[in-house]
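Let's start with one chain on its own, the form predicted alone, as structure tokens.
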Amino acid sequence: MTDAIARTNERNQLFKDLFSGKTPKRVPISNPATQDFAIQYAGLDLAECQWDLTKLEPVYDKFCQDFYTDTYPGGSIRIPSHYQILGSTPIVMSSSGFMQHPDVVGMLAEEYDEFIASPYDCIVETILPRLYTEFNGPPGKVAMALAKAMKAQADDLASLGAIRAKMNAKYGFAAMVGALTEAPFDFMSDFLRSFKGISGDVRRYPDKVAAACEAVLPLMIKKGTLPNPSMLGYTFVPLHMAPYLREKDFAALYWPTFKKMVETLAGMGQSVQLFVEQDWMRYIDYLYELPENTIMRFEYGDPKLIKEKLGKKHIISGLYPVTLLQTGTKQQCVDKAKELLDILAPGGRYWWQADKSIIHLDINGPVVENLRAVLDYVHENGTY
């Protein structure tokens, strides 16, 4: 058996008992920074990386060979090929090389009876072509534009997926596999009626929202149903609105079918991870209802009112602050680390994850060694 083979055989059953409820033989630890992050690492240009993914793969070498981690690092969900060849005004690519996600507005007010009837036709047929310019013209250039983006997808994916092989070959990650979705409610707001649209909403006819929720979550549970659920896959679920809501609203509109949705997927047979945006602390005593063993990677939130919470039923991620990386010490860093340790590992269903991932990277600034002290400093003393 080689090393790297061995080294996956190990992560993978520190993921098992993880994600089961037993406690592991150590804290499992994820690098917190992307591919945007390793780019810029290696010295390259961002956007000229993301537009010839054959760069990536001496990028990536050293990514892993440099910061610990037990699962594959810096992943990309957002690649521009295909959005630019749709005319995408959801996702873009900024002058600076990063993908950035713009508030806009997909369906509008007046449409919300058209989309509870059938969401799926209103999606493709009404919403599509108002956020992606090349869905709108002739049938003949639709599917043309369709093909092209679809094509220029599936050759992305497929170098980034040889690209993985090789790291997974030589560093022995973890074997984890995702799918990604969103709460009802949130992608209501991401992509259907933006941050303002959706507040205004829930004033003046929450009935309509309830039901749009409602219509559009079989949809949600399709998008994060894994082809082959099983203990190491997982459902990434990044949690938005909830914050921004009274409490009552969170209540009537929002959690419903958020908990339906998580009650269904863990229901397969796989794991889902919340990441739990902004201050939810507010909502803990809902969080908990959700079906045990539920990953939750926490923003914001008291360490210890969350272990107490939460920490029996449920696995506890995030809260460290990728900011102190920017401004504290090597010391303070990993004094941090430590201190979340010491209330979070006690008992298990701990797995050390930062609060956000870092997608920026000051090349002169203390980050890049602060991060690996304190990677260095978990995996060496993350015992429960």
Contents of the next structure:
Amino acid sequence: MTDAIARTNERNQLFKDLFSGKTPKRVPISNPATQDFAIQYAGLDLAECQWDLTKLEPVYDKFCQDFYTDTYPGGSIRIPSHYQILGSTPIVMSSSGFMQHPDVVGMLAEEYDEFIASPYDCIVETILPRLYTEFNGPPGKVAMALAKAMKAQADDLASLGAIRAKMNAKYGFAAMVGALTEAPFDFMSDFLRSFKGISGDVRRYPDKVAAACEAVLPLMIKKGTLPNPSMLGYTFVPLHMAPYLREKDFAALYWPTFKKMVETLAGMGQSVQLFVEQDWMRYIDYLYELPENTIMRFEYGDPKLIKEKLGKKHIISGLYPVTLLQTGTKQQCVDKAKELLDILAPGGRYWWQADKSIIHLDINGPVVENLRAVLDYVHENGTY
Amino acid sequence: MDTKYYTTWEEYLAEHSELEGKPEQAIAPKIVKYEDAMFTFIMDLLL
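Return the form predicted in complex with its partner chain of this protein as a structure block, the form predicted alone having already been given.
What follows is the whole complex; the chain from before opens it.
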């Protein structure tokens, strides 16, 4: 057995234990820096590398070599080619090469009934043509644009997959697989009604918002279902709108379909990882109700309260403030990692991740050195 | 899903009588795979 295979086996066991509620040998670690960070760290042009993925293999090799992590770092769901081919307005590349999501309205308020009657038909016939210019025009032209875009994305994913396989074979990361979906209410908000639009709808048409969330729930479950659900697979669910709602609206409009979705996915024998964005402390008792061993990566919140209320049932992650890597000294960064380890690690059910991903790198700043020190500290001191 | 843009294997088979007697165990996974791939692609455009 090669060293890399042995490392993969060891790391797989860490996550199998973690996801099943057993205390692993040590605290598993995921590097929070992204593919964008890795490209900047390698000193290459961000836009060019995302268009020409052949440039990424040495980028990932250096990234994997220089920063400790138990899971494959980086990755990207926002590869530019298929967005460009489809004339995307919700996902666009900025002049500096970052993929950005401007606030858009894909569905008008008067289209709720059409959406509720058949969400997928409404998406294909009404929403996509509004958000992607190439979904408009003669049917043959639309079909060709769609075919080109799917082929481009498939080629890009194959390129990234080949690099990932090489890095896994060399560095022995845990063999994790993932899917992506959203809470129904967040799906209605992000690309369809927009932050402003859904905020008004909650007051003007709460019944329609509730019906739309129910109608789209089967699509969100299907989107989040792994082809072969397993203990090392999880569905990633970034949570967006709840902190901006009144609790009575959260309870009536957000929670019911979100809870059903998580319960259904967990019932298939796969893990669910929630990225609990912003501050959910006033909903902490709701989170407790989710299926045992739901993974919750928190952005903000009180670590002690989270551990006390959720730590015996769920798997806690996040909370490490990445801004400290930019503003703090190496000692302050390590001290923060120690503080969180002391609070969150006892008894297991703790996965070291940061409170958010690191996208931008000031190459002359302290982030590289501080990040490396924190990852090494947790690796060396996270043993149970 | 109640939609005209996603077809289950049973619906597909009912619409394609030319497949009668053909190796369903080999054909079905392939047809379903691309149906699901299109669904995932479409939904990813809104995530």
